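Take a look at this single chain in structure tokens; it is the form predicted alone.
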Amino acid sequence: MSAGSANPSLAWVGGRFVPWQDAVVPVEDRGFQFGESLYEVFPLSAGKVRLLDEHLARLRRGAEVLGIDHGIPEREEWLAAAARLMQADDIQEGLLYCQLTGGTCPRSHHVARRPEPFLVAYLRPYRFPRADIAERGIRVITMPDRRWAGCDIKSTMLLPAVLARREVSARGADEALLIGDDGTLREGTSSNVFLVFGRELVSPTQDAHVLPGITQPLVGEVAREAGYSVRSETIEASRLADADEILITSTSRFVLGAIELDAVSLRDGRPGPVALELAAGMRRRFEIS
């Protein structure tokens, strides 16, 4: 589960492929200079551009609220230009990541004529978890959420997860759940989160702290599949130790099950049978074996 060392051999920057070292962005880009800006990760296996739909669609609901939803290419482009990218490198698993600006002008926290929005694109080499990845599970630790208002737009400023994330690396755990002010479960510092009772999984309700997963409807489907019920309601963070199972769902770790929450082991440090289950779905969808 791991990104290729050497660096792309191209960068789809402002509708061109240009080599790796001439990708640069302007000194004077308003995501450089002021957070406006938005990204994604779109999964590639089996040489196949997964969930293209769905995460472009979370791209412009964010590039409306920023005003730059005009700068998001067709679908068909990001099709061509996967495909250029994957061949560049003969990558057939990766993750493409993108991230869309609000372009360059002179440095004004408001412009009244706006420049045109600025997209860069590259791809690396990854490996999705297999069995061994599942079957070994993840340590989590829960820590208050202190990110801005709105975590339902994907946006670039990621600096308190960041910082999150390094508290997470010094208590020697791999993901932090953060708890809201009102003492709510919300989401990971990169994931999403569903707390397993017995047949039943159950998520957050989705709101503006929030961000809408994309892997994470996709479980959901794959647990119905399998026979589970699936719902989302205010989650109290207390009932994290009552839960059967707690699982994170990311783009890049499909599902993985808490086998560690604050220190204290959960189920003898084995994910459970349900996170197993789902991670195995997730594999068969993506196909990978």
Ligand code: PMP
Second form
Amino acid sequence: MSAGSANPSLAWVGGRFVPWQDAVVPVEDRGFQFGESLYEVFPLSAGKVRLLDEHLARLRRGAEVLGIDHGIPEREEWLAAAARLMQADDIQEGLLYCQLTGGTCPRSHHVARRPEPFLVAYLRPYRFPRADIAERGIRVITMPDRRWAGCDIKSTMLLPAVLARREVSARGADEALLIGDDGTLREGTSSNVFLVFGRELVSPTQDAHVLPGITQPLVGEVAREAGYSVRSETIEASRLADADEILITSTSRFVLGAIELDAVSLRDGRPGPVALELAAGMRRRFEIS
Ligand code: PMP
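Moving from the form predicted alone to the form predicted in complex with the named molecule:
The next block holds the full complex; its first chain is the one shown before.
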């Protein structure tokens, strides 16, 4: 970090390292104007990039759908870039944010010849949740899902999520669980969900209304190793009230247990044992003590 500033010193833009203040987006960038844009958040801990292949695969899948997959760097280039950014600001634990847009050309919804995609990435320090955060748990509320039917793509069109989070905050909660018009549970505004029933973890079926999270299958793996069974199925929102535990998973939060659902306290306001056990398992995976 440069002295007196909380900003990174460098950004990785189109394959080059540039000073932070030079990492700017042209006004006719298609991500800026149309939301033709994807993002990923790569976790780094103990000086290592974690789950690089998984995040890169999701970025490539989304980029193919949007037709902006040309020129995405290979994994070795990502590793080298991450190493350079880690070194530049002496970061061992952080989040590498990356955004890929459709590039810049005169504004038009459809262009016959697409411009070169634009890729920017930068690293900020981040402290992954330790035991104290896991033990605090989170307060969740349910809300109707007002997003589009392409939520399996990690697009930057996050306005519905931003507005939902505003409401979450106004209602004194931490995360909203989004419910479809059909009454089924989908995911959080920026997290996936597991319900715990006994020794079983159940997640909503993966479809176009749910982002295929990178953390959720890893938490599922940790759970299987600990002897839980893990599966997905269509989940009626009414089952939230019957679950032994409600868990959310995401890159930045690992796995956290709900202590409140729609302003009703759960389990005397403490996360359950499964949440705590899996959070500890995730910290071990990330070499976090
Ligand atoms: N769903 C949504 C809508 C999200 O924004 C996120 C976090 N980006 C997730 C799920 C969790 O995904 P991941 O585990 O890859 O961070």
